[in-house]
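One chain is shown next in structure tokens, namely the form predicted on its own.
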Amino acid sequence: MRVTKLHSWLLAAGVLLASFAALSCRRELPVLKTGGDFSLTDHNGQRFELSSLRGKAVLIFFGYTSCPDACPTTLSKLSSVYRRLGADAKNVKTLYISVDPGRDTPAVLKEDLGSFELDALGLTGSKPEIDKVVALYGATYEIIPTPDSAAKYTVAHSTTIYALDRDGRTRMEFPYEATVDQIVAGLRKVLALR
């Protein structure tokens, strides 16, 4: 009998752990203020809903193809977080939105992924459209006029990638110096989530 006793209050001490433990792995990932769902034109010229990735997690970060640094380093480091993620990587969308619409055609930003081995979509829009989606997750861009090279201006943005749940909720935004191996970590928790 006095087994039994102490056989109970060992299992129900279990229990109130494993309680805690999860209770703290999701106080580790809280539901972030930034995001929401959106829609723009893929890189096929297809309508896009971001609300159609149920199920996967998703990167967002927003930028240019004619971007000279930033964006093509932050594709490179994508292509390896692909990589080390390995068979958890096809449950991971990465969504690269252009605010430089007026250049960014879907069959550029094709183009411009197709150069990176990473399951990715290349978005666009209207100015308004994307100025949305920009303002959602608390990202940022400036044309700057550049009136004597060939291009005439370019883009000043931010560069934070922004990691979403497989229901569409932010809970974590990188840094632009976020290591391959920060991102993965990060990836794999938010990959943990149910």
Contents of the next structure:
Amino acid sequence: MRVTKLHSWLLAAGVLLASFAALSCRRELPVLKTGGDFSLTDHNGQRFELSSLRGKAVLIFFGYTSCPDACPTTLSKLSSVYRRLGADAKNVKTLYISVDPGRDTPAVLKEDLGSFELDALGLTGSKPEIDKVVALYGATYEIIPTPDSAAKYTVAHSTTIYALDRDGRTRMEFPYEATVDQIVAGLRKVLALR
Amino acid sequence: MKKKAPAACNVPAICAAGFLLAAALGAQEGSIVAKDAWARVPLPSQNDIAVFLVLENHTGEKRTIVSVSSDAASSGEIHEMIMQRAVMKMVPVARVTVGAHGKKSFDPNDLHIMLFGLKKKPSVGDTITLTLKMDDGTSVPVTATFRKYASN
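Right, and the form predicted together with the partner chain of this protein, after the form predicted on its own?
Shown next: the complete complex, the earlier chain at its head.
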């Protein structure tokens, strides 16, 4: 009798603990204010809707193909993230949104992304279309003329990577300095959300 | 006579060895040396590269890089990547000074040499040569090896 009572107490405590853990887990990944659905042109020249990726976790970052360091570094890092994700990699889509539509045609985006091993779509559009998505995600960019440089202009841009859950809601933001381990761990949490 | 001959023959050899040693030491002492230079193989659409290296000043005076050039590219510049509140910015830098007996690192996410308009698409393992012109009129030769993108 006593043993049974003890068992039921333990069970109740266990259930309480589990629900608390689940709650605090959910609290760890709140839905962030930034983000939302958008429409752009993908690197195959097709119209792209973010809503078409429901059911997958999505990584979004802004950049430009003439970027000599930061953007290829991020793409390279994300390639490692995909390798590390193993079987979960098929549930993650990366969106590389150009903030330099003057130079980054769909063909250029496609060619460059082909150098990396990740499931990514390069996205571009008209400047107003891009500006809308940049504002939606709380990102920034600025085209800076450099008349004395052969670069003609450089593009200053935010380097944050946004992680969206399977319903397209922003759950995490990774800084440029985030390691492969940190991104993999974060993505596993986002994928575990239901 | 027979005994002297080999000794006489050795004089130029010793002189040559001494000269080579002096030349080798001279490359370190009293000059500017570029070490561990490398660049990433550019992406298909890219025609410009960032070169990273360590510049050592073995002289007793500060020296400043005033220009960069390469026969393999149309122009060269010094740039710096600045990260401010998660925003990445590339800024051209006119001059970079290395203090007396000092060292300056050109690293990813920091100072780097930009070469614009590569004349040939490089592959991993290829090298590219460039020249850093210093404010005292001397030139520092640099040979950078191409690596593929690595990640952490």
